[in-house]
Amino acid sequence: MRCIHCSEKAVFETPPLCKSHFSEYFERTVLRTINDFKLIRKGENLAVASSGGKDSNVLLFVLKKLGFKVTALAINEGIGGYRSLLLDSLRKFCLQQEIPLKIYDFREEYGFGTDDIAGHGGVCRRCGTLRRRLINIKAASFDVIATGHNLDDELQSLMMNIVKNNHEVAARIGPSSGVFNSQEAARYGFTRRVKPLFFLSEKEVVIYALLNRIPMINASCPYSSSSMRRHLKIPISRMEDESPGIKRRIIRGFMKISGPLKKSYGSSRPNRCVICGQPSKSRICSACRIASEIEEKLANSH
């Protein structure tokens, strides 16, 4: 199979493309999807969430590429044998590119990490709660940060939360997370958070990685088995396999809807939480309450 623009081998089907177009297709939806939503601006103080994974690395490839600038920002949640070696890859990653990368830790922040926890239930929202409160505090000095969430992730996202009829969390879905304009982001005490990656599949991230020869660590974190998400991707990629397209226009369809959902749960006002001032429902946040909740098992544990 030829690519559908010169005479090279084509590296991708749909449509056939070549390397080198490949690449420039995969940049240039990158770049349209920040112009469109406005998601970042030349000059803005940039960090990208990363794991040391296939997206957010190629996200920080792809940023760097299109001439801005980046700073790595990751999380060491104490996962044995995963974590760091997805840490050990991402500084070597970083130190190639030329890259900041600042790594905060659980154990440091927390006086805990993932694996003190695992015996205590729930263990992937109570991190990725923890998780996501502090990438929050950590990025207040930025203007914005980027998640490596693909097309992939966000269709699974959006399923996750039509079964568990969670329209709140439903409503954050988007090139830009969260329910709240710039402005009212900032004012209320978030970092806002952009998807650059929002319109490109699992597939091609993984293409692209292959063809820039970006690191891909092959490493489950040993905890996902038991999330939903995992046990709605293989559906998921069956309906793709059957019927071509059809992500993509799921999501362009719930985006066409999305703006009611968005202004309802956008018109309340968050609270701070009067132990760590981050924004909150209530008067203590979701994290709070999990980390005293996690110490006070942990301490009679001893």
Given for the second form:
Amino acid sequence: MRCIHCSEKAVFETPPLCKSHFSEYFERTVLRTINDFKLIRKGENLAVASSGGKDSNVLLFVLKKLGFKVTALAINEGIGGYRSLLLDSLRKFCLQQEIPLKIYDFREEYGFGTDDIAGHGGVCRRCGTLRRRLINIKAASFDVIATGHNLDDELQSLMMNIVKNNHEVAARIGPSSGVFNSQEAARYGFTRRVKPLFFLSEKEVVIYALLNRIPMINASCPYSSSSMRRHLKIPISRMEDESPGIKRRIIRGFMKISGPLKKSYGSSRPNRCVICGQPSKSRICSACRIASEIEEKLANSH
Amino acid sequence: MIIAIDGGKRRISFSGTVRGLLEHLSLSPSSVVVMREGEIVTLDESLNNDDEVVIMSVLSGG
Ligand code: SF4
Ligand SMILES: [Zn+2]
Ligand SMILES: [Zn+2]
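What would the structure be for the form predicted in complex with the partner chain, rather than the form predicted on its own?
Entire complex below, previous chain first.
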């Protein structure tokens, strides 16, 4: 198979593109997503929520290459043999790419790590909520938080939220998301959350990483429990095999109806958590509730 | 042919296209990237029985 632009050997099929034209296509798609959805303005300070995994590494690399001012923000949840491995790789990668990196530690910030709360049930929900809040707090001085969510992540989330009857959450799926959209976030003084890889599939992210020698560490979290997400992956990729491009068509189609859908849910002025000041529907946010629950449990078990 | 897949290596007897190999292994083409000698190969490329092939799953992680 030959590249449709230059007749070099293709590394990608839909459409056939060679190494350099694939990278160009990838970067153009990121830039177009940023411009079309007004995700980032010139000169803004960007925090990239970095895990050390392939998606956030690719995001750091491509945003820097496109000329944006990026800093990597990482959280060490305290998961021995997993996050430590990824963070070692992230340190090397950021050093090599001359990207500033800041790592914040659960044990320092909360007094416990995820390993300490294993066995108390619902590890993932707690760990994820606490990490999100810590990133939000630490990114407060930045204009934007960018995350590495790709097309596959978002399509899975869309399907999961529809199946689980979380229609309002589903309606908010898009390249700029989080609890509030960009305008709301600015109005209420919260840092915006954006997903520049929103229209790129996981396979495209992997190919871009391979072509640009971006590290991809093969490690999975011992507590990972999103079984529904995992079960959706295979049928979705079978669908893509049968009908190449269908994933992107579904997400693009959804973006056409999600605007009015979001509006139909209205936007109410968010509250702030009385403890941490982060956006919250109730007086105390779920992260603060989880943190105090865990502290109590750990104190009682001593 | 030697195939390295998800960290393990195995030997199978196969010659044909990359698409054929994935069918033979019941793998979905959109969920993997196939490489030979460190280079990505597309689905239409032919593989010989003495090739060494790496199959990377792209849907890993949690
Ligand atoms: S998979 Fe779950 S437990 Fe592991 S790091 Fe992610 S949120 Fe935390
Ligand atoms: Zn080309
Ligand atoms: Zn709070």
